[in-house]
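Given next, in structure tokens, is a single chain: the form predicted on its own.
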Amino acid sequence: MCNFKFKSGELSVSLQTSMSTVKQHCELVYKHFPSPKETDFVDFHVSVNPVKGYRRWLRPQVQFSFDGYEPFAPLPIEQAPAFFEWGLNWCIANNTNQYLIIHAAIVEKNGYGVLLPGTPGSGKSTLCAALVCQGWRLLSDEMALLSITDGLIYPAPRPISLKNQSIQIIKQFSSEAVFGDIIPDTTKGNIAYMCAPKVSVISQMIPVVPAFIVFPHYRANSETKLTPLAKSRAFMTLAENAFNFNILGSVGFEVMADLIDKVECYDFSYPDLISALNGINDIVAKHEKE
């Protein structure tokens, strides 16, 4: 049995699995992050183990547990890696509510902190891949963990998930991002997951203060459109994206009140990736410029 434990900014995360793929895995992916101290006290005990009986023999399952509570039906044992992702998302999801936590990608480039919402299909996770091999600092892939005190965002860096035809676009645009083996035939296609960048890694103690909330749509054929977004559809959009905005009632109210307030917002249309990064770069630009 391995323990393989890691920080993820203020979050650590221990893990224990008998499996050698999810040992590799976070081998590759986790090998810049810092161990918590023996002091430290550890957010996220979870375990990605096989099922036992029968299913060792037939159709071999995987089963993701956190705290000795197993939320999700067992998967097939190839998608081990990906099921600790997904098994570790949702531990954070609906663990850290001293955050108001946001379904988006954060970077950061210059001192400016970017959110980028998405949906299924919008091309966030290929547009935060493609930015951070530029130089960008990731925060994270995933969610954007917004504190409740401070209003700043704290990074919690992982690799970035990618899907389907997105893994052979980033491989493409850089030939130094690095990859973990492809995990094929899942429900959202074939999976592989990009490390992040060591400095990043190096620099996830370090929050961000928000400036620009991006809302991203990949439109083939498209024209390239970067049109102000109204602060009231921003508010009612995030709010839709955020995983415990109801949880935290009036609070989260009044934080997502406060971030809108203070970022610009906008809604972007692009065709390729090569538009998309010209766009969020030239806003950073404009800004220094005024």
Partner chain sequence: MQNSNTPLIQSSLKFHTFENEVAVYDSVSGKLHLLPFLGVELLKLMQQGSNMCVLVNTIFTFNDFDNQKENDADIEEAEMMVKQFIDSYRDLGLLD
Second form
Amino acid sequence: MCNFKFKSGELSVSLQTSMSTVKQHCELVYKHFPSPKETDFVDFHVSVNPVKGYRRWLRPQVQFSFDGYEPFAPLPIEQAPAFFEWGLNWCIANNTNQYLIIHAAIVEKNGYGVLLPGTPGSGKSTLCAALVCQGWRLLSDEMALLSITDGLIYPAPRPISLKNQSIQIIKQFSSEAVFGDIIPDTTKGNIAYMCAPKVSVISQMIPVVPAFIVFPHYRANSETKLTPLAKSRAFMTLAENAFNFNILGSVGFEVMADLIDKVECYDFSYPDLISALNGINDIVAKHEKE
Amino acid sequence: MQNSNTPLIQSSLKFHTFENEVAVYDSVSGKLHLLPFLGVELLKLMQQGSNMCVLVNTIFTFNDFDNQKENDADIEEAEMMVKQFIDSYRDLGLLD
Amino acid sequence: MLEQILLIQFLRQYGKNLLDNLDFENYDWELLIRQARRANLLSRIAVFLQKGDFLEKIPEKPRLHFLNAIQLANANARSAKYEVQQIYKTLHAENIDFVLLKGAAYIWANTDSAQGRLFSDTDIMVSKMDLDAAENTLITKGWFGEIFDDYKQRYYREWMHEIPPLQHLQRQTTLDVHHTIIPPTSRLKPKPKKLWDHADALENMSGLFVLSPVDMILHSATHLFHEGEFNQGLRDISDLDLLLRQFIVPNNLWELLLVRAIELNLERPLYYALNYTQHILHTPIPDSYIAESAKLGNLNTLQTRFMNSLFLRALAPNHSSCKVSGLGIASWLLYVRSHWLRMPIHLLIPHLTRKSWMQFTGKSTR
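Switch from the form predicted on its own to the form predicted together with the partner chain and print that structure.
Expanding to the full complex; the earlier chain stays at the top.
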């Protein structure tokens, strides 16, 4: 049994696993992450282990446990590393109501936080990975943690999960990106994890001011188009994409309203990765000039 | 036995004003809506228990034609609007 | 064995009003949080700490987990209120009276046991006479049966004290409609009419009731000690502790509680409730009443000693830091016992055989 501990932003994780695949995954993708000290408080004690029982001979499976609680049905054993990442996402989404948790990638450049809320197929993760390869700081590719006390977004960097063709696209885009093995045939298709760059990990305790919300829409053979989005619409869409909006109740409503009041909101459709990157960089550059 | 519930529905509504609309959130039911300004004014008044006369006056003020208050046809139209609002708010679960 | 469990120590200290004696800086919050989360008591202890104004004294990292747990409890209370309002609208329109049970009752009656109480299902009781009408009305208003399996349908309808659970189509919430508090096939036979006669009406909600405080205690005891589900056992013991301290301890109403248990034929669950709340959480219950309830429950020393060995294992938090030897076998014996208590033997054997076969073949997991 191996115990692997790391800190992602403000959150400390302790993982118990007997599986070499999970151990290798963590040693690769969490390589640069600091470990909590022996006396430090650990937020999430989780484990990922093979399911015992007679059926393991027929169809070996893996189970994720949050300190003895198993929120999911077991998965095929090959998916163990992904199960760990998903399980940890679940732990964070359900146990950090000090944040309004928005389903969005969040990256930063020159002090400007850019939220990329993603519907499936919007290209959010691909775009996020490419921005990060270009030197943007990664705060999260899945969950923007918006503090309910100070309105800042707190980093919780983790490896970026890429699916299917996106894996190849990013590998071609950047020769420096480090990837784990491809995990085939998950419910999301083939996935691979790209390591968070070391600089993002080093600055993982520094929150950012959210400045832009950009709703990306990948549309092949279209024109690149940046359209200002009515704040009321952005508010409604973002509320739907917040995991714990109703748990926070009126607090969540107020925090979301404050966020929307102070950021610029855009709809952004793009035909390919390069135009997308140019578009996002332009938003910040234009703002800096003004 | 004490029942801690009664006031909750009323005080649970939160409003946030945008350029052309107002977001209304009911934390008890978890329902979130975007409503027009006038609608929200009327909703607030209805919740305070205002009568039809107050609601109709609000419509007149809002639409800036308060000099025509004497006109029966206008009053009728305003009353109709109020009734439509009440119906749609009931559908949205904002009114009992 | 229980003495060493931090969560139990903490709950006892709360009961004695001694939380301010804690060394807030150096306390093992991490272990407490882990045990409490596993026992579904994290929100409750968070509320205890908040009430005493202790949260600010706790280091930031654990404090955030407590604040988080308070948010969850508040959200749970809000949705429980809304859910009951919706059920009330539906049933009241058809003049069907109903009683709220368990978590929803605590929230609406604002009992001490509502503090940090998390639950997902709403439990109500209607009179047997109204049962069909209630089910039909609910179905027309968006609640649907979740169970389509014929055997399970029959199991509920013939042997259980509730109809198969209903789920609301849009909100995905679960509603359990009971007609009494214990399966009719059980050896214990409390008469629902007696519960209705004592039920308390809620203000401004004609036709909506909660059980009287004494009956709430007896129901909670019966539910815990006769249903065989001990995964939230300590949480239920804490409910009982809070209810006893709120309604019985201040005016020494122990006699009343015993008399009511006799009237409802719930002497044994009462004995277990009194014995284990005192034993585990040090609820201030006079020993004489525990002895009296054991006598009324017809339990001899050998039986109580055997049951002790089972219950005390099953009631510990199911966390890796509190594992007690023999938990597996104790849980299994209690599971079989709960079925034994609610079904005559000629029904029980085929039922359990079928259940284990379904589990073995992977068609069902308990």
